[in-house]
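First, one chain by itself: the form predicted alone, in structure tokens.
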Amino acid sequence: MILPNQAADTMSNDAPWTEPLLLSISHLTRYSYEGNVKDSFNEARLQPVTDSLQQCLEFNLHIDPETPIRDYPDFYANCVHYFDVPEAHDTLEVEAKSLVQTNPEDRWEIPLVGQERLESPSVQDHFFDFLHSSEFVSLQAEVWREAIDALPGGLTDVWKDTVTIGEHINRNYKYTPLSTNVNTRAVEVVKKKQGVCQDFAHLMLGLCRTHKIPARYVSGYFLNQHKIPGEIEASHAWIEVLIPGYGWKGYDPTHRRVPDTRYVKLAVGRDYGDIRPVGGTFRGKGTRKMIVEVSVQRLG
């Protein structure tokens, strides 16, 4: 079972939000199957993280058919909820409800970091996973050429060049819903010149990694102030780069901006394959229909 990931807003570059926000989030995934299935084993990465930029104040996960839920941290410290449904069933609902307080960034000025610092063993060894190819981000020739086009002069400063790469994607790629699917790879995005937030995140990972910038995928939500009443929202995706001497810093190529207090982070990984919101296996003919409903509301 795989949850599609599409952007929750159209491309924009409005002023960043710096006020703390209290956000209520509901995320429902409903599967209906082609007859009864059984021995369903599943993982969910739906609990928002708690860090300096956000606090998950409340979280509740409901499964129907009802079944015990266990949780554990994965390799990248994401909270994973595991559950299985051994008996026969023809539908499965996974509903997560969260209350999150988001806070503005208050860290010091971003330092200038050049190529030499990125080549140090402390970076190359500790962040190996975020410097090389992964399931959705293969550093093939097409991705390499796009990386050169984005930074023709090569890397001079990690953060400045990260922003340049993000702006290159935003300027040259068209946000087009349904033009790709959940399994689209970065090299396909280069060829299509279009996609959604997941695709732009994967592409930006490839361009950053080509220039030896450690970069990781981020899944989460975005408060969409322009949605039509009753419109179903979706999950969102962006990236974070590692700046030695500073830490991880986010950038959203879909909206051409740094994530602010409208953003809620769920999980991080090498790419989408590491952070699927809901994924698993079962015995049966297959899935007839999947419905995903996401709501992000501001409470204060």
Second form
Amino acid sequence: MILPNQAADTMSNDAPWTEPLLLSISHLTRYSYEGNVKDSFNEARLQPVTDSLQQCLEFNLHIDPETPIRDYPDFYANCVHYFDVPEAHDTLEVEAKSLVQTNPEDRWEIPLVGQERLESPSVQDHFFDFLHSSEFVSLQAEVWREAIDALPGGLTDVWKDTVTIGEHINRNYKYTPLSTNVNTRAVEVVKKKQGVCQDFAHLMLGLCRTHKIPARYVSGYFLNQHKIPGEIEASHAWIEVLIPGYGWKGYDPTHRRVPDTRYVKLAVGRDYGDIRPVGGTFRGKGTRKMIVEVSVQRLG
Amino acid sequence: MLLDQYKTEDFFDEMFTEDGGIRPHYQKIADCLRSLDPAEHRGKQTAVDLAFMRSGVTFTVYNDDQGTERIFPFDLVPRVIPNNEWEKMERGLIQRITALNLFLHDIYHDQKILKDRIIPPHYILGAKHFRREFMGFNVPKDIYIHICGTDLIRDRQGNYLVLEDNLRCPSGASYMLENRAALKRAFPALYRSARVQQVDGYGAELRKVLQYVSPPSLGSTTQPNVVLLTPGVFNSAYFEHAFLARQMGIPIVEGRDLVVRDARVYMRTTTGLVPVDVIYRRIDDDFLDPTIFRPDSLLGVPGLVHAYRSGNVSLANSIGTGVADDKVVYYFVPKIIKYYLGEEPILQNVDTFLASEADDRAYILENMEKLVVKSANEAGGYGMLMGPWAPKAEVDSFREQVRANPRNFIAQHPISLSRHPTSCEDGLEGRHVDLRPYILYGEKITVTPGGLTRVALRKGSLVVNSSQGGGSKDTWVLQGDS
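Switch from the form predicted alone to the form predicted together with the partner chain and print that structure.
Expanding to the full complex; the earlier chain stays at the top.
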């Protein structure tokens, strides 16, 4: 699709962006502890991936207090940075800056894929991790019932039904900041009928997996020029489903659309628990304040 | 003591043949027991009990209100294995651990055994102890299982069968060593005349294994620093941890004694930080490193897993071995042996039903009161139903559990374990026994001749676990066949 060459922020929120974008991202996490802490060991998953939809052109991770940083690829091929701060400190800053070029989708047409293909051993075994319960997404009765409500006729075509499930969530669940927290499980979201992007993504994973569609969690950023009231950050989460014969394809239930060139992917996993952006342990008093500042700027 | 009134009943007896004769390899022991009057026997037993108490040969029972630490009951009558029987067992154990080690390598690399459909992939990928984080990771010398304690039982015909493989942190080797020391003191003359193979090489051999798997970055000329990592004094096997550390002459440490700096592990000492190269860890994977596995655990060492991943420290056993002693995977071990080695298994499994297979599940649910039902990932006799002896409520509760989560259960017909003469209130009576030999995998694979014979001290009981009223015996492997 070719769009008229118009100014970005006059575009309708629902029209997909198809022009390549150059995005500059800054993600700062600052912990302030009560008194000194030490022996802090941390992992960060903050480096944008490079794939057919985006290229990470620059990445820089800065830790204060300064300390050596190592990295390794995890099981889902995300780049994990690892660092420790053994000596006493009362604040810890983790600042990631990246420059990412995003490109529009130019794959072939999405094929129709029915139940039978999904149930083949090659799909069931190869994508095992994305078809079963995980820490945040437990495939239990409440989730199962919601999955039936979302798709009463059962599965007929993977992609069409993925969109139906996403729209079901978007229609029936209210985007409510602070109604949940980072530890909220999919089953609680079903009960509360509200949440934020992380919750919508977890719920959608649960519903897709119930219908045997392999589905994984995506953490990332979003060039957000039309904030949902109360939406404060440019950090975002959505999901990807596996379409046999095509590959992974994203869907964002919070905004009811396919991620386009405004989206930057950081990491994928079974759920949020696999890919916390920053996480670790330290010795010291348990009380601390955390401030997160994320900005996504369009450079071109 | 009188052996004439001893009844073998309908069981395979280790010492007596069906018609009441003494098996040739037990002749010397029978002679010795005959010459012993009951008071003398009791005297020896008291002396041994006191010695165990003094040296603190204890274990801990969880969820018990009678105090946590107990003496591990020791029975004076040794279990004897003739050399020809042992040699076959040894070959079988080496075959089994070789195959399981190849299996672990495969599971954490190409997963050929899954692609070839020998094992349905969901059993492995969904296994509780499958560590997907370590896919593609290479362990030093390609050894995953450095220390293994395999539980063997004998059926009514006297065939040795494998009951389970313990590939995570098998315990009990210290009791094997202590039992031998106690028996030598109690029956010095008998022991000398019987020509028994030694077990005291275990500590030195274990130390050699640990040194052998030191990180390649260390180079071959530097002597590696080896430590034993224990969860601490409240752990059921703390006695053993302290004992083995002393045997090997290596420090015993808790998590808080170790620190990680720049992806290297160090031990805190009064003279500063000392680098650590190899850790004989007696802590399960989940508790090793709170940054990676369980943030609520205080037992482990923050940063340890990164040091391991960076190849700066070796762990024995390696992370992720638990997937191979999942009881569902046990079912596939004969196929695993054939697949990797192209050999028939020397030691057989106990016939097993998998609750996650529809036909097996139907059979299990139908026949639950005749079966032994086990959770796939519990050890120490916990999470187990002995159908024929269990109250109805317990059987029903297991039926529900099996229905709710079939992947987590297997079932077996109860095996009438072999019996062994054991000192009881009224002289010698037959009690059920099993055998846990210890296998060490380093430059070569060695099986310590003997092992821990556990005995179910309660009359009629088939549960030998120390946490459930079991005791132990010294285990003699003879240099010859009688």
